[in-house]
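The form predicted on its own is given below as one chain in structure tokens.
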Amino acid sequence: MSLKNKILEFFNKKAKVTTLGGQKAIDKQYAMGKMTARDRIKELLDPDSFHEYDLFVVHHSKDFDMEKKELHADGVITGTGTIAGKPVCIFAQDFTVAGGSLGLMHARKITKVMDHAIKFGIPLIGINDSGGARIQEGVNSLAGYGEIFYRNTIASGVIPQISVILGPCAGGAVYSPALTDFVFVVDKISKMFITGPEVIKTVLGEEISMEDLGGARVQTEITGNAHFFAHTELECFDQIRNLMSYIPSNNNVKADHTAVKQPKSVVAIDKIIPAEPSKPYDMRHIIKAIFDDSNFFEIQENWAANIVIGFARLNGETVGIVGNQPLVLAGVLDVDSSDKAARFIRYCDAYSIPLVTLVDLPGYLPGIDQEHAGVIRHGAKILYSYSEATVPKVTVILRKAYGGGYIAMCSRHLGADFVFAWPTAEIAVMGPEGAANIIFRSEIANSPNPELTRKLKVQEYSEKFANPYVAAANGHIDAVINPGETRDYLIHVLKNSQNKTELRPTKKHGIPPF
């Protein structure tokens, strides 16, 4: 064969491969309201930045007539590109080719690009749209999943790993996204579950839809398995690009510095907290009154809403924010909110992102349901995460900080570098009402006017203990500041602590209360 014919054969084959699973399969994908794998890569990455690798990889299976089936690109597209000019590694499973099923060579295409991401120190983005294991390949398919899970674990804390669920992700396949840092889902498109509706019907006799079993809303509102919810794929890609702007490319570099912008919040910070201690307010209003341009990129907004986590910028630098949310359950810590905060704290620590903690909570949520759900074990996760973190840690107590909740929310005793309190702060073992009822029980009961006596004793306890000055007198608070001073104080201490070093005992690793 002449060189000219060889070249023509190559480009003809390439053209054939890039048609994916054929026009009929593509039309079916569009009919389901889904983009194709190549569409997704094109829309997410910078224009003309994608370079594809392993286009001609083929499966090696010969059983069940598989040798007769040519699976273009083996059902997954892999390569590198850029987002806002920053390099990324990416793979996108192709549902138009054998349902995006994962076989050994399919998996090895993914693990190769994962290895590149780790070696090059750049983020990894995985777009999942697969019917699951390729059963014709038997144990080789399972081996492929195992190799992916192993690399997810090795890459954890080294490079950001982002999973995008844009179709089914079922059975063992769900554990790769679960091992990554951030999971994005899209309404009516994303499906995640271990056991499908058919098996549930067979085993339990229960009818359930895929949407109710593991749809996007289930994963963001009930399970907490996903971090971001979008209504469309394009909205999802915007969220990914926004996230990428806040985080560093690997654990050896800092997040990009941006232009400093003053908060544009129209609500004065000293007017947000109600005068009555029992009245709620939105912690996000406090955040927007402090941080650059009043921007707050919230994570897991719809799950465990009694705590808020996310990224913001302070003086142009990325910071991680953890704050109690008085609008939901008075901002208490419980099983889910402890898990949510602890994982985020560890992420920020792994990537050298300073932590700002905003405190207003009455403590841990009491009740038999929480006790049986393991609030002791789960609640300990937030204690462990804050204590373990060596990044700069700054805490601001806005209002209530009672009991174990005061300790858990990055108190001085867990290693906070700076702790500030507003004059409205109430720091005590428990709330004044409950404390007075216990301490002065006899005096109140024997008083000719118990109600008046109780009010006076509540006031006495508040003046003696439930204020920031007692804690400040004991060195637990560095300064009592006015709300309007908060931004300046945070900028000052984070600038001073940017070269923080903290030595810890030599060990292989700790043992968190997983």
Given for the second form:
Amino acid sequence: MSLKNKILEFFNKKAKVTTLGGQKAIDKQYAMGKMTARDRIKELLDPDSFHEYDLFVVHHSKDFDMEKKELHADGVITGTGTIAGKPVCIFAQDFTVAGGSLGLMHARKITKVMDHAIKFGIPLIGINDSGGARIQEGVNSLAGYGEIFYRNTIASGVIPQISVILGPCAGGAVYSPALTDFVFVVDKISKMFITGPEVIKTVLGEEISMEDLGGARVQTEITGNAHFFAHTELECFDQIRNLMSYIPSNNNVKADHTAVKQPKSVVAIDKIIPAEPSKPYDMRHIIKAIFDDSNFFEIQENWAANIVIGFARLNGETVGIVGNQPLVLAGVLDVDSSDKAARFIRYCDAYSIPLVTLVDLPGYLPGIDQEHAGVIRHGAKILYSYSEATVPKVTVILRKAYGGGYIAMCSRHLGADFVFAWPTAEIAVMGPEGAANIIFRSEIANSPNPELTRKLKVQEYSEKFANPYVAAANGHIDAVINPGETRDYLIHVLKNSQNKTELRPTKKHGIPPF
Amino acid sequence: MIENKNLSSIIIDDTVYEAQLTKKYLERKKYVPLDPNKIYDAIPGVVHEIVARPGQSIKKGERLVVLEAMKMMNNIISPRNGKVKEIFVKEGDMVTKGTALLEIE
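Given the form predicted on its own above, produce the structure of the same protein in the form predicted together with its partner chain.
The next block holds the full complex; its first chain is the one shown before.
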């Protein structure tokens, strides 16, 4: 064969296998309101940056007449590209080829690109759109999943792993996203569950749609399995690029420094907070008043909203923020908010992102449902993650810091490097009402006017203990600061913390209360 | 962004806080103590066979019901000696976790 013909042959072969599952299947994909795997890669990555590998991989399945079937690229597109000029590894399952089903070679394409990402310290993005295991391949298909899960775990804390659910992702398959750092879902497109509506109907006789069982809203509002909700695939890709701008490419490098931008409006942050500690405000307003360009990239916005987590920049450097949200459930800690914060703290620690904790909470949520759901075990996760973290840890107590909540929210006692309190802070073993009712119980009961005595005792306790000065007198906090100085203080101490080293006893790993 | 609206109240340590309440909080299940005389189902399934009869004396460890669940025939056995007072399900019934199957006196 002449050189010219060889090259021609190559182009013909390539043209054939890049047609996905054929026009009919592609039309079907569009009819479902979904892009194809190739569209998605093109839209997400920098223009012309995608380099594809393993295009000519073929499956080895011989059972059930499978040997006669040609599955282009074996139903998954893999390769490397860039986002904002920085390298990423990517795979995108192709639903138009055998429903994106996962066979052994399909899985091996994924694990190859994963190995590459780990070796080269490059973030991994996985676009999931698959009917699940390729049943005809039997146990080999299960082997494929297992090999992916193993690498997800090995890569955890080494390179960022992002899962994008753009179609069904069910059964065993959904455990890969669950092992990754951030899961993105799109309204009416993403479907995640372990057992689907069919099985539930057979076993329980209960009918439920895929959307109500494991759609995008369910995963971002009820379960917390997913972190970002988008209305369209394009919005989802914007969110991914935005996230990538905040995080480093691997655990050995720092996140990019960006140009410093002052908070947008000179918000008088002390004006946001109501004087009365029982009145709510939106913690995100405070965050926007403190951090660069008033930008706050919130994570898991619609789940366990009583705590807010996310990234922001301080003087151009990425910081992770954990803040109680007085607006929702008074900002209490509970099972879900503890899970949410704990995992984020560990993420920041793994990737050397300093932690800023903003405190205003009355304590843990009381309730039989909370106790029975294991609030002890879940609540302990937050203590564990803060204590374990060795990144710079700065805490600002805005208002209430009562009891167990005070300890949990990155107190000095859990290793905070700096703890500041506003003059509005109330650092005490519990709120004045509760404390007075216990301490002065008999005095109140025996008084000729119990209500008046109670009121006076609450006031007395409040004046004595509901302030930052008792904690300051004991050195539990480093400084009482004017709210308007918060940004300056944070910038100053984070600059001081640049070379922080904190050693821990050598161990294989700890045993967090998972 | 959540606005400061739909405020309700929540009590923590005798203090009434103004705040929004979440769907999960509002829909939390009220605790109902279990009746120690009743045998409850622990797994969703189908009642395959009811072995015990009302009025029958039974011994601890004796088979009461066979439940088909998770591709297995599961024996529901008596936790103690007693007498079957009432059976609440019939063969072929689909039962969910927490369903009372029968009562022992």
